Structure formats: structure tokens, C-alpha cells
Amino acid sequence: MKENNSPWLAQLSRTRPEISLREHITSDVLIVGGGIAGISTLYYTLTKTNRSVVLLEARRIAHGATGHNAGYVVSEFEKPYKEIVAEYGKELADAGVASIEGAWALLDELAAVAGTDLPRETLVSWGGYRHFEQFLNKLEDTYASLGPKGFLDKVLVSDESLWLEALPEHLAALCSTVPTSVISRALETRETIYHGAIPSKTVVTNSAMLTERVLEHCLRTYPKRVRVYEHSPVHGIELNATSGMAYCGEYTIVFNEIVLATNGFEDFYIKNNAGEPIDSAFHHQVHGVVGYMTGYLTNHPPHSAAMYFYRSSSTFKDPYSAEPYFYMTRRDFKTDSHQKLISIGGPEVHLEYREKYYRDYDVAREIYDSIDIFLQAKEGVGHWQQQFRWHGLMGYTESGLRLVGREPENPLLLYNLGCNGIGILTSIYGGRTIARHLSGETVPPSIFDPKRRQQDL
């Protein structure tokens, strides 16, 4: 089995030719990649702006993290809310939840541009814990940034254990008091560890499909208006007071401004002639993460699920960690023969800084190995036919938040960058955000603004 073979990939049907860069170019904007937050990018600058737009990918649209993801989108941050309220204060944390939050509407918006045959289903997902400080903290910090809203249903709690008893007066009435069994049965799991079981709203759907069919809409929309150019990497961009360039092998893009819409591991230089050196910045500080994920055919269970299992005891995601925890959905894949595809990630590895990130390369036997030991415990695993192992590599930014917004050094330049493990609905508020920048609107402050420096903020 190719170590490398996304489902999401494997869906994919495309008819548009490949075409790179074979010429010297001008644009009101550059947008350098083609994965789901540059196209973002480039429909939302397309439709709220008049401005001409050329987007250039160093291999092909959507194959990069947005083909290599785990095909599910939640609401949610890496970075804790408590966190971000003490380092940015309530008012900006509130509102960049509440970005986040409305970015479901935009999810709609482009899903509803990619045609009504996307795969795409909303769920309730379980988050099963184990331990109880891990499920205080987050019953906590939902309700901090979202209130009794942000739980779709009631949380679950073992009558076995002591956990109600233990939580404030405040969250305990969002629980409901069942046996361990049935939160087992909840999380489709013979174990009988976990004792919290936690809500929340999970769309699952092909990020690459979606991607591809809003950039097939841009093309035919706006024909005169916008280029894409694949296989067209970028290794320099230079920019002055007024216009800047960027440079493309032989050619040369002369631009008015230019938005990095990748992962943060950019293989180019940036030199500004206007202002502070930029090669220090965030963005190459950003680190790398690669998560695994395996895929399974089933025509058993029929029904679509999403499940979240917290086996370890550290409170938050650690993104150096090998594991995390676990996820596990299942959604149509083939609705002709109405089989499931049930998707299994957890394992991470954490690259050194700036190490070289390989697509195709061996992956350690002991990484996958971890999935199939949390799998003997799954319910109905003996009908799931192995069919896709695939990685992606995901940067995580040193804020831990996604990077939005205007260079301070050269307001020229613009982010939406990083994914920091949760990048579906971030990457499309970035886009939608990067547009209102480019239109000539004030865009107030928000928690996700490009800074410096640490002692910046």
C-alpha cells in the first residue's frame, strides 16, 4: 500500500489542464498557494473586490495539507481561550471566537459554490475522557468562550464516578448522570475507561474536493480577472514602497500585493526595500507537525459518526506529542454502493526546526502500529477493509493562533497562515478577512493580527 494515498485525493476528478508559469506577469494581487485558505483567498478577493488576482502553487491545488487532512471541521483553537484572553484581553478574545463561530456560514457559502454532490454531512461528535482534569478544562473553557450554547447536547458523565460531585454548580446542570456503559456505547468502544463524554458540532467533508470546485468557479466566473498557474514555486519575492516582485524560476510577477496563504514553510526569501528586515519574522518560526491518519471501507455501521478519544492525561493537545489523542469519523465515501469510509488519526510527529518535510517517505512501522492498538478495541472493526494510509504536514505558529493580516514592516505583504492542527473554518475566515483588507476597508483588531515581536503584543 503507497504510504501516501489520501482518500480525500482519491475522490478528486479533475478536467482543468495543468498550467505553469511560462511568462513575466503583472497583478493587483499575488496569492502564493493553492490549497484550501489561498483559494479562499482568492474567491472571496474575487467577489468582493474588482482587483485582478494571479495564484501560483508549487505543485498542484489541493494537494498539499488540504488533500493530507483529517477531513473534518470543528470551531475550535489548539490555544486554550483562557489563554488567548490573558495574552490579547476579553474583547478581542470574544470577538476572534466569534469570527471563528460565523465562519460556519462562510463553510456554507463556498460548499454551496462546489455543488450540491460534495460530500459533506454535519454531525455531533463525542470527545470521550478519561481524565478528569482534561474534561474540567474542557467543559471549562467552552463555556468561558461560548456559554451553554457552545454544547449541543448533554455532556455525559458516568454515574460510577465522582466527576459530578467535583464540577462547579454551573456546569454540572449541562450533564446528564448515565452509565459507563453508555457512554462507552456513545464513543463505539468495548473500553470502559472513559467517564466524561463532551458534544460538539463536526462537519466532515473533502477539503480538496471543495477546494478544487471553488477555484473551477473562480476560473469560469471571473475568466478575465484571474490566473492559476501549478508547479510554479516561488523562491524570492522583493518588495518596495508602492509595487513589489516575486520570482518564479525564469519569470518575474510584478505586483501591487501579494498574500502568503500557505503553511508557514515557505522555501523563499523575502527581501524588503521599504522598511525592517522580514526573513526574522513569524513566519519562519513556524514548526512542523506531520499527523497520521488511516482509512477503512465499511458498509457497517450504515450511520455517519465522529468521535474524539482523550486517552492521555495532559490537558491540552501537545503538538509535540506522539499521542495526542485519537479521532476517528465515519461519512459516506461511495454513495453508489452506500459504503462508509471510517478515517483514524492521532499520531504526530514533531519535525526539527525547518526540517524538510517528505510526502512520500517511509513512515515509521511504530506509528501506525498505535492506530491498529487503539482499533482492537473499536466496535465492528473486523468488517473494515484497510484501503488508505495517508500524512500531512501542519505549521504550527508560535502564537498558536492563525497568522491574518498585513506585514508591519511592509502592509504590501499579507498572511493567512498556519494551521496549528485545526485549519479548515480559520483558513476560510482568513480568506474572507484578507479580502476586506485588499477592498480598502479598516479592519479593526483581532486576536489573529500579524506581530513581530512577542513584546509586540
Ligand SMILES: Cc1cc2nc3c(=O)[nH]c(=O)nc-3n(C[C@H](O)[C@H](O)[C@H](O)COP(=O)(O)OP(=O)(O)OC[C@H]3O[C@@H](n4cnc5c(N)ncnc54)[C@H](O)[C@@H]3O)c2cc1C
Given for the second form:
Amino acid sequence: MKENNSPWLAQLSRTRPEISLREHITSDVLIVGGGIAGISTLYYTLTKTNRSVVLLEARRIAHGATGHNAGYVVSEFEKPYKEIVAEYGKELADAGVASIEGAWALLDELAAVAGTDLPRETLVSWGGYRHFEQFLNKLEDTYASLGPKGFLDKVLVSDESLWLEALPEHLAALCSTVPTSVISRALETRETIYHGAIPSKTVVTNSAMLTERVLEHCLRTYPKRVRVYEHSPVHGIELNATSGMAYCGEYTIVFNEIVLATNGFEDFYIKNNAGEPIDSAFHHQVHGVVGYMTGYLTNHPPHSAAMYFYRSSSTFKDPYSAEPYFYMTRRDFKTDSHQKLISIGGPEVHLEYREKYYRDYDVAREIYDSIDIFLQAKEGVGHWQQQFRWHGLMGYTESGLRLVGREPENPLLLYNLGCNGIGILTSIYGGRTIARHLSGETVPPSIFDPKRRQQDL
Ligand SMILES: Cc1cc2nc3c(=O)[nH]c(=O)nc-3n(C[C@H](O)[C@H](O)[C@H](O)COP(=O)(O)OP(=O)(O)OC[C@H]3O[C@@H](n4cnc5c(N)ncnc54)[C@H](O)[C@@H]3O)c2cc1C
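Output the structure of the form predicted in complex with the ligand; the preceding block shows the form predicted alone.
What follows is the whole complex; the chain from before opens it.
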């Protein structure tokens, strides 16, 4: 099965011509990668500095992970808060959490730029838990990082379980005990396997459309300071002490600073003429995981919803384990016909080290079938026709956190990439932070700072 038709790209209308690089050029700043990370970086660099920017995209703007995700925006981390505290200390961990919470306001800002017809709904998302350990870990983690305000509503615990008695007092105080059927109703499932449900904030949106619209705004507002080239892959980067060169086909781009917003997967070398080698460290910092999703169009029920379902026993979603949890949203798709799109993700496949990902490669039918099996268990037997099937690449850093900041071996190189399973808000935060660096501001240390692996030092 070769399809990769994402509903977000189907919804994208664009009139902009596709322009490829056809000359040698210079720019203050070069951004490589035109997903939400690259375009957020572009937007904030244009609005917060007076520097000129060139952006090179290997294929088309917003057609990477940004056009192939779940559009289920949450302020969570891939790595449990207590592990972040253990590694970086409480002060930096809290500052990191606050930064990503603060990115909700940045999302609002970009959405305002994108226009009122950008699909965007704020919802209470319900997370269903079948195993107590997972439920407890999630409650503890949210409470430790955000306190009681991390819960949008009462946490639901089944009165047919012994879960409430097993919770520490401060967490039990957040809960209401209810019949299992109430939990099933919150999760809109026929299954009665979930004994706990946790409410949190989510925004459902089309991040590809957001990205395209923000770019259109930048091109309109700063025509003299920005140039964007598509189908223009960078294959090499050379860094000196005060400037550098990037190579794209036969053309050279001379820059003062360069930002990699490539999701972590790239086909280029980096030569550092002003410090220790960077290339090998950069490449093996990111591990690839392909996520798969399906979409179904429906006319009912009429309300939007967002949910995730922890059916398996792994404590947190572990990027290095193939055991899926399922996540689902139902949202307006075509406003004129009141049509809703149900989109569901969960299955993942892990790539080998440096294995290449192809957007149009053959996908085993069982991968998409597994989503139908989940949906039938949830909804009952019915005819569910997959109108959309798509997949995208998530790049995970070893740290379990996005890399945002300057490369320690050569500060002309900056990153806004990695940790892309939950990456919409962190990409936007990254864009704003990179602009602070580029404006000359001294940005305080953070959990997102790139650092070398111990064995590379
Ligand atoms: C299946 C799936 C579901 C997801 N669901 C969610 C979700 O619900 N919520 C959430 O927050 N996040 C989710 N994510 C993650 C989110 O989509 C990403 O974190 C986000 O889109 C990352 O944006 P990006 O700009 O870093 O990467 P991308 O959108 O992949 O952009 C990187 C761009 O760089 C370009 N590029 C790479 N190499 C070069 C080169 N050498 N030269 C020029 N250009 C290059 C690529 O072509 C690409 O367009 C999901 C991801 C996937 C795959």
C-alpha cells in the first residue's frame, strides 16, 4: 500500500508559486527546513530582529511531519518530568515546563496571523487508562510539573476499581469516583476496560495550514528581507569562525548564522573549520520513528472531541518501544457541510540508525488494519472506510527533549529540531527562542540546549 494522503494537506489551499534556488546568494540567516519549526523560526526572526533570512526546503513547505501529524496540540513532554528534574535539576526543569506552557500564547499569536478560517478548536482531551501504574505516573507527573491547575476538570476513577484507595491523598483529592460506564462515556467507547480518565487541555488544528499561512504573511509583510526556496535541498554545510556556506546543488549560500529546522533527518554533511567536528555527533543524536494514522469522514456525533487510550502496559509512550497507544480526534473538517473528520494514530515503526524514510514507501496493510481493529472495539461493528491514510517521521533526540539553541562547537549553527512525537508547541517555542539568540540576546541556559554526548567529548 503506497498511499500517504494526509487530510491536512488535502485541506491546504495555496496559490504561491514554487521557486527553487537558481543562483548563488548571501543572507544574514539561513534556515534549513520549512516545517512548523522552520517557519516559526522565520516569523520570529523577521519580527524580532532586522536581519535578512533565506529559507531552503528540500521538498515543499509544510509537507514533512508538519503535514502528516495528528494536529493534536498538547503541552506535554516526551520525557517524564521527574526524569528531567533528575537530569537538569528542578529550577531548569520548571523553567522548561513554563516555556512550553508559555508557547500556548505563541500558538495564539501565530493562529491570529494565519487568519480566522484556520481550523482551530480548544477542547478538553480525555486520556483513558487501563493500568493503574500508567495512571498513577501520569497523575504524579502532571501534578509535580503543573500542580492542581494541570487538571482541567475532575479526574475520573472507576468505583469498581480499588484505584482511589491506592492513590496518595493529594492525588485522590483531584478525583471523582464514578461508575465505569461514566468513564466509557467520557472516552466515547463501548469498552469497559478503562478505570481512570484524566482531562487536559488540547487545541486541534491543521499545523500545515498554520505553517503555510504564517509563511504567506512573512512574504507579504517583509518582502525585502525574506526569500524562500522549495525543492532546494541542502547537501553540505561548512562553518568558519564568523560566517559559513551551505551547498544546494551547484549553488552556494553564504550566511552569518544557520538554523537547522530539519526535524533531525537530513542528507548533508557539516564541516566545522572553526572547532571540533560536528557531523557525527549531530547525526547520531536523532532516532527515527515513523507514525501512522488513518482518517474517517462522518456526520455524527456533531461535537468535536480529543482522546487518547492507554490499552497497553508501558508506563509512558516510549519512543524506543513499538507498543502503541491510540489517540483520536474528531473535528470539523468541511465547515460548509458539517462534516467531521475522525483521525486516529498509534502504530509506529522504528527506523535503524541512519535508515532513510520515504514518504511514498510501501506500508504493510496490517499497520492500518490495527487502527480499524481498535476503532471497532471502541465503536462496535460498523463500516469504517479509511478515507485518509498517512504517515510521517518523528525524530527523537537521545535526551528525550527537543534541541533548541546554539551548537557548542560552533555558535553560528543553531538547532530547532528533534523530539517530534509531540512537537508542535515545542517547534513554535523553538522558533521564538532561536530568534532571541539571533537578536543578540543572552538566552539563559535551558533543558533544550544542545550538548555533546559524553563519549563524543
Ligand atoms: C504521525 C505523527 C503524528 C504527530 N502528532 C502530533 C500531535 O498530535 N501533536 C504534536 O504536537 N506533534 C505531533 N507530531 C509531531 C509534529 O508533527 C512535529 O513535531 C512537527 O511537525 C515538527 O516540525 P518540524 O518543522 O520540526 O519538522 P518537519 O515538518 O518534518 O519539517 C522539516 C523540514 O525540513 C526539510 N528538510 C530536511 N532536510 C533538509 C535539507 N537537507 N535541506 C532542506 N530541507 C530539508 C524537510 O523536507 C521538512 O519539510 C506528530 C508527528 C507525526 C509524524
